[in-house]
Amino acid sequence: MELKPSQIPSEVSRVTKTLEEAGYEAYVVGGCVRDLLLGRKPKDWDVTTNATPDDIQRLFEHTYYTNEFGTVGVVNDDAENEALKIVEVTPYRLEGSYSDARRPDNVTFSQNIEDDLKRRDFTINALAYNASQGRLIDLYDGVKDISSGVVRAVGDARLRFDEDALRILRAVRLSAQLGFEIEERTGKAITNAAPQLEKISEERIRDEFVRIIESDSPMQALITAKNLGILGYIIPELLDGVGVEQNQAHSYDVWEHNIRSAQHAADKKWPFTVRLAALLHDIGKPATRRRDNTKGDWTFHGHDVVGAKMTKKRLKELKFPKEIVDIVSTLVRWHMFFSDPDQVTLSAVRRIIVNVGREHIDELIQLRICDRIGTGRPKEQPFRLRKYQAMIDEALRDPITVGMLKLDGKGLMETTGEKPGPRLGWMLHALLEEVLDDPEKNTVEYLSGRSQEMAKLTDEELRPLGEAGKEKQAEVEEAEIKDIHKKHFVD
């Protein structure tokens, strides 16, 4: 692994520089240089410096310092890319004792970069490179490290956890995120140190847990998380189904089941409410499973429902915004939407599509592909689930009716005199006809023209041009209905 002066965005550079030419160290930081050695794109970009805070603004036109830890963020306004409009400088420092095992209680700046990097979380993140002499500073093995696919604390790992309990979540998601392992002294050091978490805020585990299920590997950190002892202080209502065998219909137990579920949104790259909706779907089971002695199995009745509640107050609780409790309760609540397609009607799809929302369906299609998935079945549509979904899109279809006219029933009379009747209907459907014939003509000067035109037919005249209308009218609309089984292959 090796970092080019090249790799470092200008916006990055003229910041580094305009520091050392004012006579003060400069070195990109952290995560970034992470990305870099991995071949990944840096989401934001970190640098530090011998340079006090007083220091930084004075050498920068446009900047912002707002917190008592160092930190400034100088504004590259003509940056085109979000990441780089804002690059934040600390200096280096040291750090005090973590009373609330979150912020330290003060800082104190140094000279020594070797001071700054000792306080850092993860020997991955620990790392420091300076551009203009294309020197990298490793102190604790972090390339070799990402070379091992491995997160390892700084130093000693219990002492980081105490220091900030986040940094607990944070190993957990890094893993997820990078496809890394946790070491085992520093995954005994986060058993240990979990009780430390119930002095974080529920923000703070939410923003953690959302870039955990956003990852590529949600199933492999959510085992990881349980493994070492953490997840009851994100999801507790998860570990409840560990073990919890389920009917003949699942190849897992509730849990396990719950993350498959998840990791199949994650797989097919599928909206965050898709993948917490499938994560929580049926934690509503272990508390609705009974046994049915005659059929010698396992039944859930009611299970959405109780999941919906359950998922709504702990969603609530982890401070998510109201939106997503909303959305994510409401696709668990009806995630059942479904047993026997020739069983249900038109109008009960039309029920669901207003229960969740024409915006939501989508999702909830998405939700059933993951908890069929989820049971170790193989195929994500199977004949059933294709031809609900062509039920959905019928439901969804715009239906074919006079309204599609530019002239309407109140717009005719007016044109032609004609007073309500059957006389109207007809001329109504005689215009829709011809336009479903040739859409250019559904204007309202071509449909005004026209309409005088019929006004003067006699009834005998007129009649069959509106029958013939209605003929067309469902012609049409067989056709559609007839590419949309086509589309979903249920002909």
Contents of the next structure:
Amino acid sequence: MELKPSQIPSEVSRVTKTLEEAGYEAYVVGGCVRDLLLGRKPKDWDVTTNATPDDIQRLFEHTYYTNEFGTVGVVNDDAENEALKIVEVTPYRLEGSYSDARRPDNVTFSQNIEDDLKRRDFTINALAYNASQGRLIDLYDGVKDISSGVVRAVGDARLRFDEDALRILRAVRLSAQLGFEIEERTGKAITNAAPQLEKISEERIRDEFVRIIESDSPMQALITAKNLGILGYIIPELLDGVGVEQNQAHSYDVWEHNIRSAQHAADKKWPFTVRLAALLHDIGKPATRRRDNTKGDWTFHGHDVVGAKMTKKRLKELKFPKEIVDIVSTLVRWHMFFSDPDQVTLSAVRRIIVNVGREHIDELIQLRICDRIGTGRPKEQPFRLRKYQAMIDEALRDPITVGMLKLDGKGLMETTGEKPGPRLGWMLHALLEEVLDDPEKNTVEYLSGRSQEMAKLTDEELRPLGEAGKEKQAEVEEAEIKDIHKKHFVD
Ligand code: ATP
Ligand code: MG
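We have the form predicted on its own; now please give the form predicted in complex with ligand ATP.
Let's see the whole complex now, leading with the same chain.
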């Protein structure tokens, strides 16, 4: 494994050269060196130097300085590659004591690259490369660990995780991204330091967790997290599924089913929302499991509803943005949608589209595929899902929001003389209800006629049409679906 100076992009070597010409030392350092050795594309570029933040700022035209740890961002205004727009230049750092398991109490700058490499987290990240001399500094056998695929702490692993518990998550995340093993002593130190994760902010836990889920091997990483005793600090609900045996359609317990489903989403390179929903879709099962003695099997009635609530709560706690919380919990809520294309009605398909939103219906189908593969005994055949997909496409052409009525709010006011207010909403929804049942009714003539009749109703008469009427229909629909579920022993 060797690096050539030509592997360093000109935007970066420009920075190290400028520093060197001014009489300082400069190295490309950390994750970007690791990634180059692995033939991966670095996400960001770091340079370390014995120049001070003031020196660095003086040497470059366009810089910014915000960080209390001495990092100066050198801006490459012309860089086309996003990762090269900013090269972070940090003075060699020596870290003082850590009292909060996250940040050093004080940071001092050093004149020795050795000091800077010593404070880095893992051997694979403690590499520095001098491009002008073509020299790699590898004080901790990082190259060896890269070639054998090992994440190993620099120095005394126990101390390093006690200093900064975020390193625990970085270890698991890096192992997921790179497909590396966590070295044994490093792993033991992680287990030992796990309780320190309480002190790490939810946002930071979330960011590393996101990168685990977005990696190619979320399943292996989650197993590692469980075995190391840190999963309980990320998504404790997943642990409740361990050893929870399922019905005969499943080969695996709830935990393994969840992670296998998530892995399938990763194998397919499906979006983050699908991966996360796949991981969480059955977290409501342990709490809802009951024995059905007539069937001689387990049931999990309501696990979708319970699971959606649990999902919402956990994702909120991890400070996920509202859109992610909403989409993922909605996918979990509806993952049991009835999909037998020989039995399902078009209006049931429409209902599902309304429930998850038309822009997320593909994610729901993907989730279903993950769920199916995750059982280890897939019984639903892909062609059936394709058939269902065709029904979705069909349903998507029909109106499912009031905005799709041929008569809009303005037209409704003109026809009926109604003023803006709740009555308009009730009318529109009552009309939508009729159109959902019979798309042929979606004409200006029909809707005007009906709305004129509705306009004669009092508030008390109209409200139930707009609200309860719609609910009623949903109930009937759900009851029908439930009956079909029962008839076919679909959980
Ligand atoms: P990626 O950029 O793909 O997220 P990375 O390893 O480069 O991975 P960065 O956050 O960019 O991660 O950090 C750059 C380098 O800084 C790391 O490679 C490591 O040497 C060092 N580093 C980052 N975080 C820590 C930490 N918590 N403790 C010690 N060293 C760290
Ligand atoms: Mg990096």
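Note that the coordinates shown come from a computational prediction; the quantities given were computed from them, not determined experimentally. Positions refer to the first chain, counted from 1. Definition used throughout: the rigid core is the maximal C-alpha set that superposes within 1.5 Å between two forms.
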{"property": "Core-superposed comparison between the two forms, Leu38 Cα displacement 2 Å or beyond", "result": "no"}
{"property": "Thr48 C-alpha moves between the two forms by 2 Å or more, core aligned", "result": "no"}
{"property": "Leu139 C-alpha moves between the two forms by 2 Å or more, core aligned", "result": "no"}
